[in-house]
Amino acid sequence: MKKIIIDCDPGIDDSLAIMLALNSPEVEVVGITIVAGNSPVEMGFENAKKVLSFLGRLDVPVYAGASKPRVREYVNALDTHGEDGLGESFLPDVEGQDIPEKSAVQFMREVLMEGDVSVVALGPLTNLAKLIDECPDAFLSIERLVSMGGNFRSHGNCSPVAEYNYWEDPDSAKHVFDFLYKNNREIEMVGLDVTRKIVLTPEILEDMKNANEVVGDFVEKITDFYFKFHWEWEHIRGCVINDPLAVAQFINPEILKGIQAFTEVETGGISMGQTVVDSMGFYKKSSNAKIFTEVNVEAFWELFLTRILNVSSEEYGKLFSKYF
């Protein structure tokens, strides 16, 4: 069992990723840290608690982190995730769950310095950039750093060239990538090249409800808004669920394949947030990133659905193998 911190901005797909992690015996979620991104940090904290309450896992601690990007103005993604950040499901608040005085970065610092803890980052990298500023040794103690963010050959989702998490706080993303390069470390970048191939369709959702009515209904409540958004803006019949793929990659590194390359994040102009991947080695610099370009779609869905629905591989095959 590997210990992980989930750093996120819940968010619909963040919530699905939390569900996967907490239903996977390979990982122990030692804490969830919240960063401003899809939703403001206070809303993200509440949303994480709502998901934990549904899962019966309020024992998992949640800490609030950065409320705005490192340099630029904060721009939420509630147009994508709904007024409440959870697809306008308006789930009831969890009583007696106040934001702790200890910050997300303080929590990260304490836990990471104990060793053998990884981070799966599902939002902007603001908390991690702050960790570098306050305690670089704690950052360098991260066993594996998996980030849902960026894009290589795929087009962006909030500009022609940029993915939202890195576009939201490009200065923090650049700070993290630059620090990794200087210290001969790598980030595992689960970007739009691979996440765009993970589409939850109405048919899959219907069979999820057939397999586990309680979980299926919950997923339907939080994704309905997401379905409508994807149809309106990308003409996708279904919704792309980005963040669970990062958790799946942490659990099973065979799900994704790609390249190692020096990568830099652009911080301004029309290409703000773009991840510039030197796949051809023009800069003659050592790699600071694993850039994933291929995904085993069937392997992802079997892992994701068997875990969150609590069904066997045989039951999964009967219901879902027809889709992949």
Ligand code: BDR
Given for the second form:
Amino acid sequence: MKKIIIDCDPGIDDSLAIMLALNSPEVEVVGITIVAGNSPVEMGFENAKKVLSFLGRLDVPVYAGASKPRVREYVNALDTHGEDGLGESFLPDVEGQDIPEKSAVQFMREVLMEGDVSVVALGPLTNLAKLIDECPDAFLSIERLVSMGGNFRSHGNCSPVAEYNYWEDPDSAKHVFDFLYKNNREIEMVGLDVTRKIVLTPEILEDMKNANEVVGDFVEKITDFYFKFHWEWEHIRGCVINDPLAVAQFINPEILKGIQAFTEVETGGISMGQTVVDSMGFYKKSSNAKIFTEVNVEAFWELFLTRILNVSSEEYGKLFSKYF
Ligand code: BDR
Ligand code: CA
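Next block: the form predicted together with this ligand, after the form predicted on its own:
Shown next: the complete complex, the earlier chain at its head.
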């Protein structure tokens, strides 16, 4: 079992990612840290608790982190994730679960210094940038850092060139990428080039309900709003579920393929938040990022659906292989 911290901003697809991680025997989720992103940090905390309660896993600790980006003002993404940050499912708050005094960064610091712990980051990189400032050794102890964010050849999702997580807090994203470069380390960047290929369609959702009514209904409740958003904005039937792909890549590094390249994040102007990937080696700098460009869509879905629905590969094959 590999230990991970999930740093996230739940968020509809963050919730699906948490479900995947907690149903996977290869990983032990030692804690969930929340960052302001899709939803304000307190709402993200509540939403993580709602998902954990659904999974019967309230034993997993949750810590609240940054309530705003490093430099710029906070802009939420409730237009995408619904006014409750969970697709307007309006699930009841989990009683008796207060935000702990220990901050997300403090928790990361303590756990990472013990060694052999990875981070899967599914929101803006603000907590991780703070960790660099407060305890660079703890940051450098991260075993693998997988981040959903950025884009290379694909267009952005909140500007023509920028993906939301890095656009929301470009200064933190830049800080993380620059620090990795200085220390000869790499981030695994699961960007829009690959996540856009992961579309949960109404047909798949219907068969999810056939396979496991309880989980299927829960997923339907939280994704219905997301479906409508995707249709309105991109004329996509269904919704792109970005964050679970980062967890899947952590579990099975064969799912994604890509290139290694020096990458920098733009912090201002028209291309704020853009990941500038030097795939041609113009700058003659060593790589600080694995940039994924290809995804084994079928392998992702088999992993994701067998795990969250708790069905065998055989049952999966009968219901879902027709889609991929
Ligand atoms: C990312 O932004 C959020 O809306 C999603 O949760 C995902 O982490 C996609 O750009
Ligand atoms: Ca997210």
